[in-house]
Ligand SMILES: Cc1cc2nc3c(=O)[nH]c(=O)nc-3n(C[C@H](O)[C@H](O)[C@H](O)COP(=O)(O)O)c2cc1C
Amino acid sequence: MKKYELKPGLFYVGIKNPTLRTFDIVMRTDYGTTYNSYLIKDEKNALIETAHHSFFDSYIESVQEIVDLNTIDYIILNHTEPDHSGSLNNLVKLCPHATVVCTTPASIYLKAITNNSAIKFQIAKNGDTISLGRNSLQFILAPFLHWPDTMFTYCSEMSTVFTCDFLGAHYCEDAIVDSKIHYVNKYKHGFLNYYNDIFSPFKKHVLEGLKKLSGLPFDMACVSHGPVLTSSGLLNYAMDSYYALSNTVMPQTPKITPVFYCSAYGFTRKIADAIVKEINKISSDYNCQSYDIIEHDMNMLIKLMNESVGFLIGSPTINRDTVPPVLSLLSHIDAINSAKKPVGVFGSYGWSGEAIPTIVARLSSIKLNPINSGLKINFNPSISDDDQIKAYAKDFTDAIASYAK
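Just the structure of that chain by itself now, the form predicted together with the named molecule.
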């Protein structure tokens, strides 16, 4: 990669991966991504972030173009996920004088990631600074953006902040700086998806992170994915978007109480309909509505589920298990922000009925609140099942009332 100097003494030494289409198993990356790393050349030299291990050879070439590896004094790791720390083991072998600077949790994770007891660590406490000569680096702890290990690194002399994943985007063009990219709308699409996938579970921490940044004068944010952000480019767009997207309050009263279900022969649907009727009878405020999972857009259902004050999920038992569309919806629960959320679980079964305890166990394990041990009805619900359906609906609404308090 051609040497690229962002500011005097500050070099981009990142890697571009334009063809990547899936990141961390669950994220779509329609526009590829980049693994950004930065080098500050001063009396002491500092590398900030490394790169994914599969690109180590071209990564190290870019660094060597600018400095002799023997002269690297610091490797600053703002976050330890292996897309940024993956080259560390190979790198420290070639940089014998480098000390790794990171937070306490980051040092614990790095020991377990590298299994390398030879790495020299310096723990960054909030507000600590190190001098590189003309420039200094200040460390600002920013936990849960997006792991407990995270910090920002600030260089006041260069008016630059290094935010790692925060404010980044899975987006790759030839350009390195925001003002030079060609497809701003595509960037914005990638940027917003990235926020949703990575930061939306951490809204409170995002607001805290923005507050910390607002106290610093800077005109450049060196993010770890996507273009470098500048005040004459997309920096304000990025910060304003994070603020707007995170400054939302979770509803305290239900807008809709969704009942999601699948049903092969209509028996589980019958239970869903009876539950909806009963809950709306208890109070029309619940605005209870049912959704056949395979008939609706999954993204719409996920949003309804995660924004609800409580929901119900119904599945028949097929071959001793629940059915894939139900599992697929449940795999999108925002568990971090749904602790103790009441969830009703129900379904029709023939002879063994494993779907219900399977769903209940999964919800318990991610710390939601499944109501009792679920509601199992043998084959076709009849009048004789009415009382238990009504009792279950009542238990669910009672749980919502105490959850929403």
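Here, rigid core means the biggest group of C-alpha atoms that superpose within 1.5 Å across both forms. Computed from a prediction, not measured in an experiment: that's the story for all the values here. Residue numbers count along the first chain shown, from 1. Compared with the form predicted on its own:
For D73, the Cα coordinates differ by under 2 angstroms between the two forms after the core has been superposed. After superposing the rigid core, the Cα of L10 is displaced by less than 2 Å between the two forms. Shown in the overlay between the two forms, fitted on the rigid core, is a CA shift at C172 smaller than 2 Å.
I have the form predicted together with the named molecule already, so could you send the form predicted on its own?
So it's only the chain below, everything else dropped.
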């Protein structure tokens, strides 16, 4: 693409991918994305981030419009996922004098990603600086935003901070800077989805990251995805949104205890309804309601699941397995913040009932707390099944009471 100078000596050399509709397998990107990379041209030249390997040729052309690759002194990697580092292996072969600057975890990951023992690393510790000549770069460690390897890079002379994935968005227009995008509402939709998909499990770290940025005078945030943010554009919106979304206290009363299920012939639904009735009989504080997964918005169900103090999940067994909508919902568990969360597992079955142990095994593997071995009822629940439904509901609420303390 045509070179774009953000500030004197600071160039955008990133890649646009407007047709991408799925990122990292699980993220919808309705508005495409960008792989942002930046070049500071000074007495010493520094590239900040690289790009996805499949766009390497276009990426290199953008860089070479501005400097000879032999004159690149530093390649700064704020984070090492391959959308950031994918071009590194080819890049260092063309930049023989470049040193890769990154955190200690990043250097470990990059060695495994590139399988290149010849890369020259400089480990950035918190507060370290390097001089480029007229400009300097300061490194600010920001672990778990959203990997252990993440850091921010700050150029005080340019009043600019390179925030990696933090404050970014899967959003692509022709415009590079926020003040020039045309569809602001679509950007905001992509921005919020990006936060929910990537940063919502790390709210504590998000607040710490915002605190670190608050101590830096800057008017431009060069993010790794989406438009560059400016103080006259959407920078304040982005930071305020991150604060509001992360500065939430989980409500303790009433306790959110949803019951999710799928039901082929209504039998699993009957179990769900009986469980809801029994839990609310034990205490109205549990605010227990049932949700047929295929009849509700998946994003709403994911939010309920992750904000709950515990939930129940029901599935029939079809072809010796759990049904796909149940697996889809469970694939969005915030496992990082849900450790030891009580989960009830139930379902009706015909021949065998493998769905229940399959779900229990999955939940156990990601450190949640499935109640006992689940509740299995053969075909249509009858009056004779009432006692075990009541007992299971009681075991679940006992686990909730213990977990919520």
